[in-house]
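Take a look at this single chain in structure tokens; it is the form predicted alone.
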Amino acid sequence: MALITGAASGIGRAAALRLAADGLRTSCFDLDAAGVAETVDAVVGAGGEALAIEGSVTDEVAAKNAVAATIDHFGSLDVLVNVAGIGHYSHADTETLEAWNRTIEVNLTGMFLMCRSACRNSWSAVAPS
């Protein structure tokens, strides 16, 4: 079972399709609800099983909910693929602090929130009582 962030397009969609082709059930997580639905349709159309989850990796509650929804739906979470990210090119002397902070929020904080949520939920599911 795999959870892929940034799954609405590009590398995230390709990862979802590849993992599904290899037999993994996939949860597809992204802000773009329509894009996630297209990815899920493509996975299902290729014979795989997938779940669409809309949300932002930068939202702590959404990250926790994506992991919980994956485990609730599929029974486990074995693989987390952190693909969600943004980027643009600019010079440091003209870059805005707002753009810089948004990049850090999505690319670093988002990955941290997803990893932390996945670890906490996965470990608690297998921890001895």
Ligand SMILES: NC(=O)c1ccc[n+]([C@@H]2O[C@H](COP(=O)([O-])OP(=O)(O)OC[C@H]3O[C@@H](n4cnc5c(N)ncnc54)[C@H](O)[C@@H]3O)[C@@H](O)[C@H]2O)c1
Second form
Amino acid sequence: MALITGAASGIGRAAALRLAADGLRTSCFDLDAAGVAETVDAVVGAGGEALAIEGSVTDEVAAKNAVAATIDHFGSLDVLVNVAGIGHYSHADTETLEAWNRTIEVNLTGMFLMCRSACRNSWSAVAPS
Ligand SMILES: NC(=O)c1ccc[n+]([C@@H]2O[C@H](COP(=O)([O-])OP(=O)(O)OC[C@H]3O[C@@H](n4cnc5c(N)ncnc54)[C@H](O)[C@@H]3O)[C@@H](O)[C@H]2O)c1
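Other form of same protein, the form predicted together with the named molecule, not the form predicted alone:
Every chain and every other molecule in the complex is listed next, the one we just looked at coming first.
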């Protein structure tokens, strides 16, 4: 079973379709509820099985709940794909601290929260022997 963040569009949607084609059941997690529903429809339309989960990777509780919902629905979590992200081009002399912090929050802290939640719930898969 796979959990894909940023699954409402772009790389995340493509990953969901590809993993489903490879036989994985997928949880599709994104801020964009309409987009993630479209991804789930596309996966199901292609013969796969998918679950839509709306939320932000920057929200500690939402990250935890996304992992829990995946395990509740599919029985396990084997693959986490961290695609949710934001980006823009700017120059250091004009970039605002607010925009910088938001980028770090989504792209870095969000990935940390998702990895931590997945490890805590599937620890046997990553614990050193
Ligand atoms: N497409 C490229 O060629 C490319 C190249 C280099 C880096 N990237 C980066 O890879 C990431 C994905 O690229 P993409 O082209 O699929 O972008 P995209 O904008 O199509 O998809 C990003 C997805 O992440 C979701 N998202 C944003 N913030 C979120 C949050 N806090 N919680 C949950 N979901 C959130 C968005 O709703 C969107 O569905 C982006 O960070 C992008 O900057 C893309």
